[in-house]
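Let's start with one chain on its own, the form predicted alone, as structure tokens.
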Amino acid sequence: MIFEILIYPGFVFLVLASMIYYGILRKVAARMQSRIGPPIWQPILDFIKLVGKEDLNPEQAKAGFTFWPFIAITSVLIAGLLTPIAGIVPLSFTGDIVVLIYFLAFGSLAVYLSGFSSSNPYGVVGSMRGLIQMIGYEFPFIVSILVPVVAAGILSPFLINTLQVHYGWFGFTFPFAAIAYFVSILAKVEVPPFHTPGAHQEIVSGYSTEYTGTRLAMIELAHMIKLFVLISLGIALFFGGSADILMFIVKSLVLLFIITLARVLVARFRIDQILKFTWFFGFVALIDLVRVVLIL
């Protein structure tokens, strides 16, 4: 169990694993571009970098500027060890996917709410389209979540990834639900289109301006753990499940490269075209929720 905790798939896998995969995002997303792009293991080298360099903290921070990039990478932490990867959880208990969407929506917040502590107007205005984009991701995650929860008359992710592996896909019965599910994890992790609260060509970088150091490499470092822990619970609840680190591996980086191509094909969205955009597909989803409380 303390094994699981903090070794695999525990803390340190989720951190390692994390910075690899966003790496690979990287690197695939320069060659659709014909760049050469950086090395894999890069977002490990600026981690390190980061950690490295002095913290500033600007004169008109306000007392929340370390204390939320420490809760960002706490939270998603701790929804990483609640999500099934290869067919383990390290923390399980009843109920367990209410309290996986809570944290996963309280890393986000965190976040946001360190833009506002700055009180910097580049990060209090990232921090105001990070809000509204969260009203507008938070409903399609949350139906297309409800629909697997319902269908197989369980809270547990791991139950749902067990019941996946032997019965088959839920992605494939439930088709709406899942792609809702993929666009909600693109605008939850900030992946193009939805890079609208960190938009460097209008207000610099948004709600992270003002950080540098140990801040900045927890709060980069939380959104590598959160698009990691996202495609762990999309193959728990969509795809098939995994049973194995091989089948897990298979399909993460399959749903990677999906998200990838997106970031690279599509331009950004206007923050009310990302509200119309993932509320339509949150609607789309509630198809396959009333097929299933119809059928139940």
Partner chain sequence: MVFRRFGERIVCYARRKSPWVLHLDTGGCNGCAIETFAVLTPRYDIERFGGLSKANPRHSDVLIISGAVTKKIESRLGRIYDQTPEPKVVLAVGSCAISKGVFHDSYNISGPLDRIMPVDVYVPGCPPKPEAILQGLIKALDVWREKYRI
Second form
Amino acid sequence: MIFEILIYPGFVFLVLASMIYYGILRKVAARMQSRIGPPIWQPILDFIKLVGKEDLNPEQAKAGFTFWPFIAITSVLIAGLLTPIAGIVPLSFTGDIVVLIYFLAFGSLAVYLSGFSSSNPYGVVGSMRGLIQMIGYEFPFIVSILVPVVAAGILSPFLINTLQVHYGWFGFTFPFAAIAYFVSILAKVEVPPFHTPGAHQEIVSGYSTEYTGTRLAMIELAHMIKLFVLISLGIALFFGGSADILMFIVKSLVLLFIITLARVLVARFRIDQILKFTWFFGFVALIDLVRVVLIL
Amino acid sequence: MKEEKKMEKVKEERVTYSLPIGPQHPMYVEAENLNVYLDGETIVDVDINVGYLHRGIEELMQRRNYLQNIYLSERICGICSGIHSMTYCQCIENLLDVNIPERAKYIRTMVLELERLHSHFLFLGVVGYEIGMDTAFMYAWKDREFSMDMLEQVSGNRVNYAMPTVGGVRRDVPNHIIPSMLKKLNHLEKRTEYYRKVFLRDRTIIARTRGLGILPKKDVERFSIVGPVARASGLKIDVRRDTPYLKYDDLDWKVIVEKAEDSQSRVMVKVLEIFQSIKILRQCLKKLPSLDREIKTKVPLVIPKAEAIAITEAPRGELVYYAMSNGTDRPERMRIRTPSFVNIIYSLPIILKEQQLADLPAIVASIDPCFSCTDRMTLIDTKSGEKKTVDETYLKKLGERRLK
Amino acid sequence: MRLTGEALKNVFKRPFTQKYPKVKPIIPEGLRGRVEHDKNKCIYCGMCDKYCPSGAIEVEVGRAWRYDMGRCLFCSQCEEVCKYMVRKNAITMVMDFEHAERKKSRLITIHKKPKPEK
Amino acid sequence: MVFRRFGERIVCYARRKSPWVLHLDTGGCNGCAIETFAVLTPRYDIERFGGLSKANPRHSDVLIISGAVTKKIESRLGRIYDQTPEPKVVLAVGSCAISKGVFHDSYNISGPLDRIMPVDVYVPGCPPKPEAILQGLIKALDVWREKYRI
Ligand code: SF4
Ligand code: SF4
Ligand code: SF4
Ligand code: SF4
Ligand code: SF4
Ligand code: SF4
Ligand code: SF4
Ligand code: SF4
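So the form predicted alone is up there; where is the form predicted together with the partner chain?
Complete assembly follows, chain above in first position.
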């Protein structure tokens, strides 16, 4: 148990795997832009570097400036422990999908709160945008997750995973929910077109503007882990589940590739466009939910 | 007056906070400061605070001799450095009343059009970057490298080409590089066609450019805004056609005008101008081998008392140089009127009003702001609009006399 | 989404990137890299000093020639002056471009006029 | 002790492999700014050295500064230097930044850069080719190894 929580598929594995995945994303994106790009272990190097850097404390920072990033990383890590990765879940109990949704949301919330606590105008604008965006994407996210949960009648993502392995993909039965889920992955990890909270050209680095060193590393890491967790959850809930490592890797890389395409190909939405877009997909997912409820 | 006061008050009530953009900000590479007053995410007003790049070039010019000033004028700005030094040289040639050899004229035209090419590709990339589409930036700048290569081939440097000199050009274009240049031009033409489709049709780009940043034609006329920005609002002005210089009246090309007045039309004007530049370049390259090899006329370095002016079309609009000599090897007075100054100072507040903060970079990028040459002139009294028009017609008359 | 085709193609194409530190780029003929001065051809007349736009060259007339690469604009005006006005050809532009240095003083070249041989 | 040394070595290695750059034009002609920007693009691609353009002094490790420093931007520049967390290196790109270049006798220039902040690597050129800027960057990363390795 301890081994499972700490090493595989626990914390260490989660952290390393999400970094590598993020590295693959960066590499493939670079190749799409006709560049060589960084090595795939680049995020690990970035992380080590950031940890070894000086931590600056801005004068105007409010209470919480120091601990919000750590809370963010902790909550996404716990969310990671509740997610089936290649068919293994280190922590599992009834009702854990609800807990998982909460921890993921809280991870994002903590990041935005960290932006507020830095009192930097860019940070505040970034966090504000983040919160508005959250209103947008939580709706399709939750609705789309409810679809397989209601269909299967179980709350454990692990069991849904196993169910899918045996009875076929929920993504085919509920295509709308799957698409809505995918869109909310993009929005949750702030991949273009949803990179508004950290919009480089408008508000420098958004919520993380004031952060340096270890705390910045934590914010970035939380971001990467969120990406990985959401991909694994997607596989468990919609894309056929994964019983062994090979199947997991193949499926997750395909998903990652599609996310990379989105990152490379589209321009940034404005915040009002984001709300419209995500809510549209929320209602699309509702179609499937209604179908499920009616059939049952 | 009362109206204005009221407006002021409304503004004050609405502004919830202000956001400083710059002087160090990812939005543009140069150090500049915009103060944006916001109501939530809506822009109520902007204050433009220039002067971070002021280097006192006109004053420096009075302390250097005519040859040294070529390189100084080039360093007013690194993006359209070629047009600055060419206009400077043209101005001094007008002072001296000399004619430059035919070949030199063709080479100058060529360098100017190459520069327009690189500058417009740069612009496309920057627009892509500002709307959050890094790939468009990467692709445009990747293709820009071809025009940079051509410039390097022709002039020996990627930026700040040091091509013209008073009385001609400094380097000849050898015949053997012409085929490779034509090949690169073909490639660029294909790519431009691609960008035309992308910027015209891509859904996400349209969402961020179409119908935004409207600059009405009457405001263009009122503030005498120039260049592609004016042409995108339906005003057909182009110095290359109105008062032709170098070889532009002998070459076959046309002025691009768009009517939509928004960000997208400003982008489209530039895309279509790339085609025209390529066309001009092809004609120049075809003509070049048949011309006489002479590239420079001899000119005296001490210039008797005179006044002259030169007007050209920089990639971003009309550029005016005025020079006054006093019988020594240094100018008595130089005066430069650059396009970006009018384009930025007057049009930004108009096109940014009531827009979203998120659209600010895209809109600002669409007028292609570059502050290097703007900052040279921050000490000018911008309120005396009347006086300036008078000045301009006077200068134009003077210039026409010189240009004939 | 118009860029999709291009992006997908690029994944399988060779990247456009030059592998710079390992592979040197192709330098076009006539690149203005750096000023090289021949101390024996020079007559220390100071014409290049007079026409250098940035004051990168300073000449102590008849004695010494000093060049500060950290101030040079690589415009080759000095080459032109020396070649066509003075007709000595003591200055040439060399086609290399990797000049980054850790110490500013290493960018400066000073040439003293050689003692005439008896 | 041994572990500490080992850790420091790893951090030092990571640092050299992940230089996040901030570029600032302090009043030159923009030429250097454009060439520095070009370093990000496919042909030169700074990302293959792990570099990213951050445009936020608090996130960056390498300051690439071009342009002769004007009087108006001088104080800002000092602030940007202070906002950058240690360890950092400073690259002076272009003759303007190194010695004020053409603008050396202007009334509004208070540079050169090394009067305002310590500069680690000088990259002469007007503007330097992007390759030259990359070479300067690589040199600057070597500075790190010497400066921060215990
Ligand atoms: S613009 Fe006017 S005030 Fe400014 S440097 Fe030139 S001459 Fe002086
Ligand atoms: S218009 Fe822009 S690019 Fe042209 S000289 Fe002025 S600042 Fe430079
Ligand atoms: S207007 Fe007068 S006070 Fe102001 S900068 Fe010019 S000379 Fe100085
Ligand atoms: S318009 Fe008037 S204020 Fe402006 S430069 Fe001319 S004389 Fe001076
Ligand atoms: S002009 Fe030529 S000969 Fe005269 S000092 Fe300069 S380098 Fe020497
Ligand atoms: S190349 Fe130009 S700036 Fe450099 S020393 Fe020669 S004349 Fe001076
Ligand atoms: S002859 Fe030529 S080199 Fe000698 S002093 Fe006169 S100009 Fe200078
Ligand atoms: S060094 Fe040259 S190219 Fe660079 S900013 Fe200064 S003048 Fe412009």
